[in-house]
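Only one chain comes next, encoded as structure tokens, the form predicted on its own.
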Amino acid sequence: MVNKITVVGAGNVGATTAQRVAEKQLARTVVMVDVAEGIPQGKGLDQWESAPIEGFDTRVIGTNGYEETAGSDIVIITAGIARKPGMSRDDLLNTNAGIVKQVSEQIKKTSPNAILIIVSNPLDVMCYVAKEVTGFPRERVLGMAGVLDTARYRSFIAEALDVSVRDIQAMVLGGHGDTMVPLISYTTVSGIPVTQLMDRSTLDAIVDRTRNGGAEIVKHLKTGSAYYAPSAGAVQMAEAIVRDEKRILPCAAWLNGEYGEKGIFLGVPCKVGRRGLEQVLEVELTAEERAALAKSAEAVREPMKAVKL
């Protein structure tokens, strides 16, 4: 348990994240901050009133300012506008870049030693904004993308094979968007290569569904986007940090030459522990996967150029 975790944004993703953090008792205090007056306070109070029922002692506080967030060990940034039907993640770029910039400036002042977990979209570029504005080292700025994409990929495979999700081992790399790279060569079911259990056309359909997983949910909801799985992904990363679990998770990390890429956030296998990013693991990829990862990196680089800080 750490002393304080802040969740920026009290919308569906932020509020669900705060509740999950509290129920897992990852911190003594969870602070939920949002610009909307009354929303974080009301949701925070509601969550705290669930504590006697759920059996957690983590105090949940809602606020509109950053004073209460001071000295946070971890800050999870979910702030920004949500996707609407027909809107790509990149359509959110300019609006959310401004929001994440303002948030990052506040965090730099009040919690200069925090580890950041970015959830706001377009995720890889928002990680870049947060890192540039705060000046934090790469170990303390991570993006929740691959964890979510991998969860979607695993859930679809489990559904298709009618097996437990717990037995699906998989990893999705690359940018958090249409060019993400599910690693078929590393996808197994209790150690059995998935290609032995499923024909390639079915697997290709699952890969395609994974790439469009967020859009599929947006299409159903019409007025919002996913929040249960994204919040679960962010909290899995926070738990790995708090409990120093040394988990190998696919996260958006700032690359310094790994996988042939430099000066970019991209989803790669990361060892996540108490110091945040503790290691980027370079694994062997097939020629097809390596080419797809390079293409994905280029898709992240393009919108990065459009961001003015």
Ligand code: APR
Given for the second form:
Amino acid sequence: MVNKITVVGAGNVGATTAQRVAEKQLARTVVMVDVAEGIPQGKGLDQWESAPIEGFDTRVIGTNGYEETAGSDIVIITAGIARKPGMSRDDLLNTNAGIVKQVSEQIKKTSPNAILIIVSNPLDVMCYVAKEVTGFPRERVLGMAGVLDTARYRSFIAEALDVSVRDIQAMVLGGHGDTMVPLISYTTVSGIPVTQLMDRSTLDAIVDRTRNGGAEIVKHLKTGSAYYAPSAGAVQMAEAIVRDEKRILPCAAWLNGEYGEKGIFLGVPCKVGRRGLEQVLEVELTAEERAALAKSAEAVREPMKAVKL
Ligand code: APR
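What would the structure be for the form predicted together with ligand APR, given that what you showed me was the form predicted on its own?
Below, the chain from earlier opens the complete complex, with every other chain and molecule after it.
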């Protein structure tokens, strides 16, 4: 366990993330920060009062300031507005860029050695904002998107084949949007290529559903966006760091030429351990997958240019 994990934003994603961190005892203290008065305090206290029942010793604290967050080992940023029906993630750009900028300035001052996990959308551009504002090296700024997109993809495949989700191995790369790239060539069921177990049209429908997985939830909820699976994704990344697991996870990482891309955050296979991003794995892609990844990078570059820092 580490000493302190801060979760910025005590909304749906943030509060669920803090709860998962506490229940897994990843830190001695989890601090929730939010601008809304009383919300982080109330949710934090409520979660802490569940500790005797759930049996965790992680202290949960809620606050409106950054003093309590000082010296955090990991900071998970979920602050910002969520999507409503008909909105794309890019529609959140200007509002959330301002919020992530303000949060990053505070974190830079109070937790200069933290590893950041960004969850706010549009994800890849918010990672860029956080990296630019904090000046942290790429090892310490990671975005949570691929873990979520891959979880959606794996859950749909498991459902279609009526097998355990644990036996589906897969990777979804690229930007966190409609251009994401599920890698069919690397999708297996306990090592068996998925194409041997499923016809192509079923698989194509699953790929399509994965790309629109976030919108599907927004359509149901109407007043907000997904948070159970996103918080699970962020906490899986935090756990890999805390326990130095060296997991191979699809994360948004700052690319220095890998996959032919430079100066951009994009979802790629990463080794995640105590130092944060420990390695970007470059794997072979089919010509089709490579083209799709390049297209996805373009879809991230556009809003990146538009953002004001
Ligand atoms: N500092 C801290 N918290 C902030 C700030 C800020 N500057 N601005 C807004 N917030 C808080 C809000 O007060 C709110 O409690 O962020 C929280 C967002 O919570 P929700 O509206 O419930 O949104 P949520 O579903 O948690 O999504 C948050 O994560 O998955 C992404 O697309 C999603 O960008 C969105 C973010």
